[in-house]
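Given as C-alpha cells, the chain that follows is alone and in the form predicted alone.
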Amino acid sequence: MQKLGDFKLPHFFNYPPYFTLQPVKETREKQIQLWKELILDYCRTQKIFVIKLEEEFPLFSNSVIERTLSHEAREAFLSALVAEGRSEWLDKGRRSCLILWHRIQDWADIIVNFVKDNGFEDSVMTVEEIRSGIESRGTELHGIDRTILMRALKLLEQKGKLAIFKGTSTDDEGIKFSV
C-alpha cells in the first residue's frame, strides 16, 4: 500500500480512472464519495484546515501513476464537501476551501469535554492558549484553525456555555467558562 508521509492511502489512488472525473453518473458519484473520504481522512489526519485549489496539495497528484486531478476534479470533490456541510468556500472565487473534518458543533462537542477533562468550568482562558497551550497539546484542539475555533466558540456562547471577551488585540481574546 502506498503511503504519503505516514498516512496510508487507499487501493484506489493508484488506478488512474480515479484522477479524471467520471462520466457515467454512478460512477462519478461513487467516485466522488471515496475521494470526500480520503480529503477528510486527510487533512483530519494531518490536522489541515485550508485547502487552496490553485497551489500543490498532495492528494491531488500521483507521481506513481503520473496521474494529477484537474481544476474541475478538484473543484467537484471539494463542492461535494460543502455541499455536505463538510467545507466551505472561503472566497467568491472558489479558491481557498475550509475544511471541516468535524463539523462546528462537534468541535464545540470537544471543547466541552477539553474543558471538563481539564477541571476549567469556570476557569478564564485565552483563544490562543486553547489553540496552542499546554493544556491543549495532544488533544485535537491544539493548532485548531483560529476562524473554525471562534464559529465553535461563539455556537457555545450561544448556548450560554461560556462568555467571550474581547482583549486589546485578537491574542487576548478572553473566554470564561461555565459548563
Given for the second form:
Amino acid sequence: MQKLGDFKLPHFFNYPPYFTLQPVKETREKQIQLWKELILDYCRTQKIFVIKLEEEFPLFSNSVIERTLSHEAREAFLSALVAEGRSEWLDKGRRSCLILWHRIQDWADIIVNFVKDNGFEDSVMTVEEIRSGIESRGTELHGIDRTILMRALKLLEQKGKLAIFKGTSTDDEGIKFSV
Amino acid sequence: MSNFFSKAEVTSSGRPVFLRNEVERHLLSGVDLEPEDYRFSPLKSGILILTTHRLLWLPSSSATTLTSASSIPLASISHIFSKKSLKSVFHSPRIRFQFLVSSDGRVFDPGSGSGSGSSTGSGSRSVVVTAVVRGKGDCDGFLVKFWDSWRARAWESNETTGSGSGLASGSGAGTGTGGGLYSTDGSVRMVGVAGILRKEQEIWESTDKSLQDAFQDLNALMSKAKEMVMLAEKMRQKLLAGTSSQTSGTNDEEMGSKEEMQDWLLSVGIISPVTKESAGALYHQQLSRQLADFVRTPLERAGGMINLIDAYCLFNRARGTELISPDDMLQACSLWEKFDVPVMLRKFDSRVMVIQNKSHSDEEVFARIKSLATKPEALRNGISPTDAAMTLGIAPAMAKEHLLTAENKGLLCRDISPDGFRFYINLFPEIDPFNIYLRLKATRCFAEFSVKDYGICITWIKAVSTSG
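We have the form predicted alone; now please give the form predicted together with its partner chain.
Let's see the whole complex now, leading with the same chain.
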C-alpha cells in the first residue's frame, strides 16, 4: 500500500481519473465524496488545520502516476467540505482553508473532557498552556490551531462553562473554568 | 369667410404660386384653422404650408371649389404661442398664433398698400387662431420652423435688399450686398446662425433628393423583378396543373420537358412546395434518395458512422459538377426521416453531426468499448480516442464522440494530464467509501461476496501492481 509519510493511502489514489475533476454529475459526486473523506482523514492524522490552495499539498499530488489536482479541482473539493460544515474559507479569495476535522462543538467537548480528566474544573490556565502545556501532551489538544481553539473556547464561554480574560500580554489570554 | 384672408394664388395642379424668393419650409395635412372668437368660420381639413414668407392654407382636393386657398403673411403674425398643455396629450396637436387685423377687418398685409415696412397699421386688433393638426405630420418640426421663419423675417430683407440695390449704381447684377438672407440674384446667402442652419438644411435636402433619385432606379428595378417573379410563378402554376392532371398515357417527351422546366425554375431560385406537409421539392427528394444510396459505401468503410462534413465532401466530389450547398445537404439528410432509408442523421451533445446506419446500435459500441477498457493495458494506461478508433474501426473524431457518450452514461471517466486526454473504465461506482482499503469481510461467505463486489477493483489493482 502506498504511503504518504506514515499515512496509508487508499488504493484508488493511484487511479488517474481520481485527479481529474469529472464532468459527469454522478461520477463527480462520488469523486467529491471520496476526496472529502480523504482530506479529513489526512488532516486528522497529520494534525493539519489549514490548507493553502496555491501551495504544495502532499495529498494533492501523486508522483507515482504523475498527476496533480488542478486549482479548480482543489477548490471544488474544499468547497464541498465548506458546504458540509467541515471547513471554512479563511479569506474571500478562497486561497486558504481551515479544516475542521473535528467540528468546533467536538473540540469544545474535548476541552471539557480534558478539564475534567485533569481536575481543572475551577482553575485558571492560559490559552498557550492548553495548546502546548505538559498536560495537553498526548491529547488531541496538543498543537491545536489557535483560531480553532479560540472559537471552541468562545463557544464554551457562551455556555457559561468558562470565562476568557486578557492577560498581561496579548499572547497570554487566560481561561477561568467553571465546568 | 374667404374674404378674411388674402387669397393665395394656386397653379392649375393645385400647388401654390410662390413669391419671389419665397421657399417652402414645411407642410402639414389634415389641418383645421379655427379662430378663437368666431371672426371667421373655421377652415376645415386642409393643407397648411409654411414658407419663408407666408402661411398658406389649401383646401383638400375633396373640398368644394368655393373654398379657395388662403394666405397669412408671416409679417402680420404678432405672437406664436408655445403649445405645451396637459390637453395636448389627449387631443390632436395644436399650433396657436396671433396676428394683426387691420381696420377693414381683414388680415393685415404689410406687403400690400404702403410697403414701407411699418409693422402696425392704425387701429389694428389681433386675432388668435388655432391650427388643429389632425393629420400625421410632424407638428413639432413645423412649430420649430414656424418660429425660425417668423424670426428670420425673410420678407424684410427682401425689401431692404430690393431698395439697396436700387440705390447702388448701375443695374448690373452684382452679388447681393447688404444684409439679409437673399442676394440679388435670388440665391440664398449663408449669413449668421440662420445661415448655418439654412446651409445644413440645404445639404440635408440635397442628400435626400439624391437618395430619392437613387431609390427611383431601385424601385424601377424592383418592379421589373416583380414582373419576372410573377411570370415564373404563372409558369409554375401551369406546370403543377399540368403534372397533377396527367394520365398515364402522356408521352415521355412532355414529361421530360416539364421536369426540365421545373429544374430551370429551381435554378432561378424558386423552390416549389406542393403543399407544406409534403416532402418538399422534387429536387430535394431525389437528392435525398441519391445521397442515401451514395453514402452506403463510405459508411461501411468508416465502420458505420461518418462525419456529416466528410460525407458532404465525398458526395460533392463524386458529383463532380453540379455541386450541392451545405443547406441542400442538410435538407436532404432531414428528409430521410420521411422515407424508408437505412441511414439516419444524428446530432451529438457536442453538436457534431454524423450519418450512421439505422442498424447501428449504441449498446453494441459500448460493449466493445467496455471490453477494450478492461484489458490489462487499458486498465493501467487508459484508452485514447486513437486507441478506440483502431479497435472500433472508425475515425478518431467519431471514436471520441463514442467515448464521450460512454462517459456520459457512466461507463468511463476521463483523465486529463500533460500526456493528453484519456479514458478509463469507471471505477467510482465500485469504490465503497467505508472500505477504501478493501478489507475483506470477516466470515468466509462474506469474503466471497465482497470479492465479487469489488471484482473490477481487484482486477484493476492486479493490473496496476504488475506494472511494477
